[in-house]
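The chain below stands alone and is given as structure tokens, in the form predicted on its own.
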Amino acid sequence: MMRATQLVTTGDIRTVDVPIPEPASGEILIKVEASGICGTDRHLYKGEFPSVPGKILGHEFSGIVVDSGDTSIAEGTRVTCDPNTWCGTCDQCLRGRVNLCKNNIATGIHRDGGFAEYCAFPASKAVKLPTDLDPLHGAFCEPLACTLHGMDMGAAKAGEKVLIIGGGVIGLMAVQIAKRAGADVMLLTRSADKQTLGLNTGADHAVGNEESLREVWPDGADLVVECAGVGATVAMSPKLARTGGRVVILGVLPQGEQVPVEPFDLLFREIQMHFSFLNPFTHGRAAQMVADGTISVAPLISRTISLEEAAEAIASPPLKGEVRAIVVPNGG
């Protein structure tokens, strides 16, 4: 047996007593080293998210091979986990779509996740890290995969200024990757903690409200990504974008929320408007930049705590100032 934290059903969600799960043909045992909380997770718990009911929670997470089946990972390899499984055959997949699949089948959502001791996992979804690294970087390689999909989207350029709205770890790594992009960066969070980590992060520029942000640049950002997922950001940010700009929208919403546009604003001044949608091609990507040290990510991790505390820290708002939680459920 072994400790997992599952959603029940909404609202209920617990740390549990499971049998410890068998790979099946092209699957590997992962022990997991660390698996983050996500707001995902918290919408899952609250309903607010489509997700299968009695499944363990964990879609950010990393950790051993202790059981390779019949796969040819060898057994002591640290891995991440990419958690989508594109089916490669539904008319999105075939056109290239594969994170807009009609059949994926999503990790910690629809199968047993990280929030566990071990881990089922299909191996042709799993990337190798390095066995130096430290066990807890694993963990970012996932929300990494998602903000690198968003910001190639966006598409920063030299010189250019881009908004990065929410202090949260996507945020933080979407100031990297626009810094390394040459762009001038600016951090918007009403966190004052948030603006001093963006700034020793990368960002040239951090401030809490849109009066701010005018006095630095008046006329608004060529590229805003909103990485927050507040109704209130996402509907700022095509003000806060330059006549001709574009918007690239990385934050989850619950479902059923709407939030205002004017679409005469938006025809007017020709801003662009992109939604960006889990990690399409990106995770390999996002491993090797954790692993080689291109995005820092020690300094978003904000606390550890045991897979008894998990169930807790879900159904909680997270603390004032957290970047990321890692739960560690084997102890470290």
Ligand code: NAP
The other form holds:
Amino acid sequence: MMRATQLVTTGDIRTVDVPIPEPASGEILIKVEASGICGTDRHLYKGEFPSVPGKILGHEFSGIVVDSGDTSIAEGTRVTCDPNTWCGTCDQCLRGRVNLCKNNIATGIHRDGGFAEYCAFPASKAVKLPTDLDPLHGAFCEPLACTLHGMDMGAAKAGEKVLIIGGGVIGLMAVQIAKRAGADVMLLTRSADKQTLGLNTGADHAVGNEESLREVWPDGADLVVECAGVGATVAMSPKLARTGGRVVILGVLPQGEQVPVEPFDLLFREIQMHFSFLNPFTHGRAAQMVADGTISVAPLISRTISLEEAAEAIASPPLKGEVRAIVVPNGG
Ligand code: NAP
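Follow the form predicted on its own with the form predicted in complex with this ligand, if you could.
Entire complex below, previous chain first.
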């Protein structure tokens, strides 16, 4: 048996004893080293995101292969897990839009995930990490892969003004990607601590509101990347793009929430708006960037917790100033 944090049903999450899973054909068994608590886990708990009762949550995780099953991945390999298993046969998969797969099976939502001592996982979706990597860092590959997809869409050019809204994990990684692209980068986030973190991880400017932004960039940004997932910031994003500019929305709003936009303004200023979903073909690049330190993830770790603490942490809002809490299922 093992310990695992299970979403029994909406509003009921517990750390319980369950059998250690047996890897099916094509699967490996992973001893989980680190599993990040994402806002989506809290949405799943609250019923704001469709869930499957009884599943073990956790979709941002990495660990060590302890049973290769019938695959060729060697035991002892450290891997990061791309949680999205596309079907490969639906019309979206066949046109290469795999993140829009109608039959996607997301580990940690539709099948048991990484808030557990062990996880049986498809070998084809595991990406190798170096054995000397800090075990906690592997948990950042998944959010980085999603951020990379959005930043690919935004296609920041060297010298452009890039505004990142929201100083959470996604925003702070977007800051680093934009800086690596040679952009002039501003982070807009309310808390002073996260502004400081942004400046320390590559932002050239950090502000707490639109007025402060306008003092530095009166005409707005060439590219605005919304990473807060709040109606007010989604509504604000096109207004903060300069005429002829681009917007990428990465933040997730609750289903059904409406946001005011002014089509006249978008048309006459020809603002391009993009929406970025999941991590199509970006997990390998993310693993490489975490492995070689291109993206600095250590400053994004706010605390580590045990599986016994995970259920309460998911059922509660993040602590003040928290960027990422990492569950360490097998002890530190
Ligand atoms: P997070 O930890 O909640 O970070 C969002 C940050 O936005 C907060 O830390 C907050 O910092 C800031 N914020 C909130 N309201 C704001 C406002 N009015 N003005 C400026 N900043 C504001 O979330 P995350 O993990 O980084 O994820 C960001 C978003 O991306 C979420 O909506 C998440 O669901 C989404 N996401 C999308 C994908 C995808 O595939 N598209 C993948 C993963 C995550 P302050 O307190 O400093 O303001």
